[in-house]
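Listed next as structure tokens is one chain, alone, in the form predicted alone.
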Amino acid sequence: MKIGYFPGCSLESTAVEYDRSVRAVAAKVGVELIELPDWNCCGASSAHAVDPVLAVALPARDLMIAEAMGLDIAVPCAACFLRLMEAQKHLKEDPSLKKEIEETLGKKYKGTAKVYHPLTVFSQPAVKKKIKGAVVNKLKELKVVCYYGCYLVRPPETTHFDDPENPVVMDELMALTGAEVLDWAWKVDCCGAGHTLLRPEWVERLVGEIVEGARKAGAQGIVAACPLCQANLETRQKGKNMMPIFYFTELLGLAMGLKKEAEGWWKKHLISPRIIYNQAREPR
């Protein structure tokens, strides 16, 4: 299997860790992940608040470009995800601003290539099996509750992912590593997205609430699948007792024998991961 993959700002940058591991996954299973070559910024999250045109223009040339390639794009950044399925839905909708926009590109847009995030990648029957079949390290004692976040699932009409209200494709693979996905009632509320640069003391709630939600549940982590879910779900927290915040692609690579690599992810991390997956381990 073979489909584009449109990496982001973040996954360069402050989620390098989500990077890697979603590629290493993506190698263990069959699924070829080809980069697209000279990709630009999606524009999250501040280019629809300055100049809307500019907002799809942007993922409308990295659209272009896997169209030219003839492949669909993986896309893991939960934000970019949104922006590259809300160019679409504009590209499809409007057709002056198309027009202004291939004039603009020197390009035309056929909208043939299709955004999905690598959840769906790995939700996919064939590969889902593959990677039932690649476990070997089963993470029986490790208790977990998936966020979602916002931007995955709304506006539902635009992202088209999942049930808006309760998504359980995460939940369905996690339960593949031998981890107990606990339910709980928080797995789409809001951290505060780009709101931590000027209104921390909102974030800071938002995520203190989730966390205490997850400990309320019995989790002992959080798996995510947004670089600034993750990173906010981290930076945010308060008191001594800090609750791990995993990449989904972390806990697959991990379950799937990649121990090594994992321990190079984990050091990306602020709140040391691996720390309770050991205690997690520890004989009872």
The other form holds:
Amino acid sequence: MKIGYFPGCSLESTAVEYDRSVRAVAAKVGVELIELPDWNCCGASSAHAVDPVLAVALPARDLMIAEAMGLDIAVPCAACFLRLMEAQKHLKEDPSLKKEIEETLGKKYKGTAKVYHPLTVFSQPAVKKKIKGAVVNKLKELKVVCYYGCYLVRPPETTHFDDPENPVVMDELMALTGAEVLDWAWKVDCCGAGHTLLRPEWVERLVGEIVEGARKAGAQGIVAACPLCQANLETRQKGKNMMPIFYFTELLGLAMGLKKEAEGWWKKHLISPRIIYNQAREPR
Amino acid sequence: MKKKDSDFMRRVAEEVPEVNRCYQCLTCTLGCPLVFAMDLKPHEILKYVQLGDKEKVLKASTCWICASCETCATRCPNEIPIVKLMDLLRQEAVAEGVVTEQGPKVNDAFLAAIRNLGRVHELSLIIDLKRRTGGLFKIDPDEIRLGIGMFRHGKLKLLPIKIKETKTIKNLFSRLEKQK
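Starting from the form predicted alone shown above, please give the structure in the form predicted together with its partner chain.
First the chain shown before, then all remaining chains and molecules of the complex.
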């Protein structure tokens, strides 16, 4: 299975361990990721706040690159994922906007490239079967909760991802690792997103509530699927016993025996995933 | 206010006609994660928009505190696209020059980065944003500790990546600016 890959800006820097673990897991289960050549930033939360045309035009260029290659696109950042999905929706529904953007970018838009989050790619029955077969290191003593945040599930009429109030796609994937996946009520709460730049105190408050919720559920760690969610949960967490925040691909990779690679991923974490270290070194 | 109130109401009617469906059930406000920081709550904004009180809604902090998390719009029983309304308020507030919050500076810094490089280089973005908000030389020990931690864990890429087709991106920005 071949699919275009749009890493997004965060995966080049603060979320480099997410990029590496997505690529490693994909390679392990036979999903060939082909990075879109010369991709540009999706515009994130700023483009749509400033100019509705820009908010569609920036992702449109990326969609056109994938189209030209005849590929669908896997987008690991939840914000990029939503921006690409949103652009696709507007290009489909608004012919005059589509025309304007085609003229500005000097390329035709056909709408043939489908956009997926890696959670969806790895949840395809055939891929899931491969993951199941590849698990060699069951994370038996690990208790986690899955955190989806906002942009995978909302707005549901754009993302078509899973149940917007109680998604389970990630929970089901994590169950394959052998970890105990707990239910909790903060799955789709907001982490405060970009406010981390200028109003960290707001983000600390939201993150505090989410982490407390995970703790009450009995979790030892939170699993995320978005670079900004992960960064906020990790960098804006306060207190003594801080909870490690994993990318779902890191736990998948570890369970599939990518221990050496995982050592490199853990080094990128500001909150040390000690519990995982034990599991990685001496699987019981 | 530079533009007529009727122009504002026309834009609302064109882009977010659903606003008139609001019957003040408060679902938006109850689910809003950032409501604690807002002067006007989301349901109040909707009411004032219905009443055409442009000055009140544009001067409110609400649209700059909104994180666009889409919880309100997803749960709204009348399917009002509240985040789309917030975007419209942000654009109108900037056009009227009545913004007191720092929100527009974040957007300016972000878009300037995309315009120059085609991608956002996180380290440069943070420095540019500190510069724009006058915080470049303010020493916040927590933030400095965090910055050092991120650097030590190799989470800050030092050099930016520039895409090849920056010309296309620049053209896009200047074309949109001309239209305004």
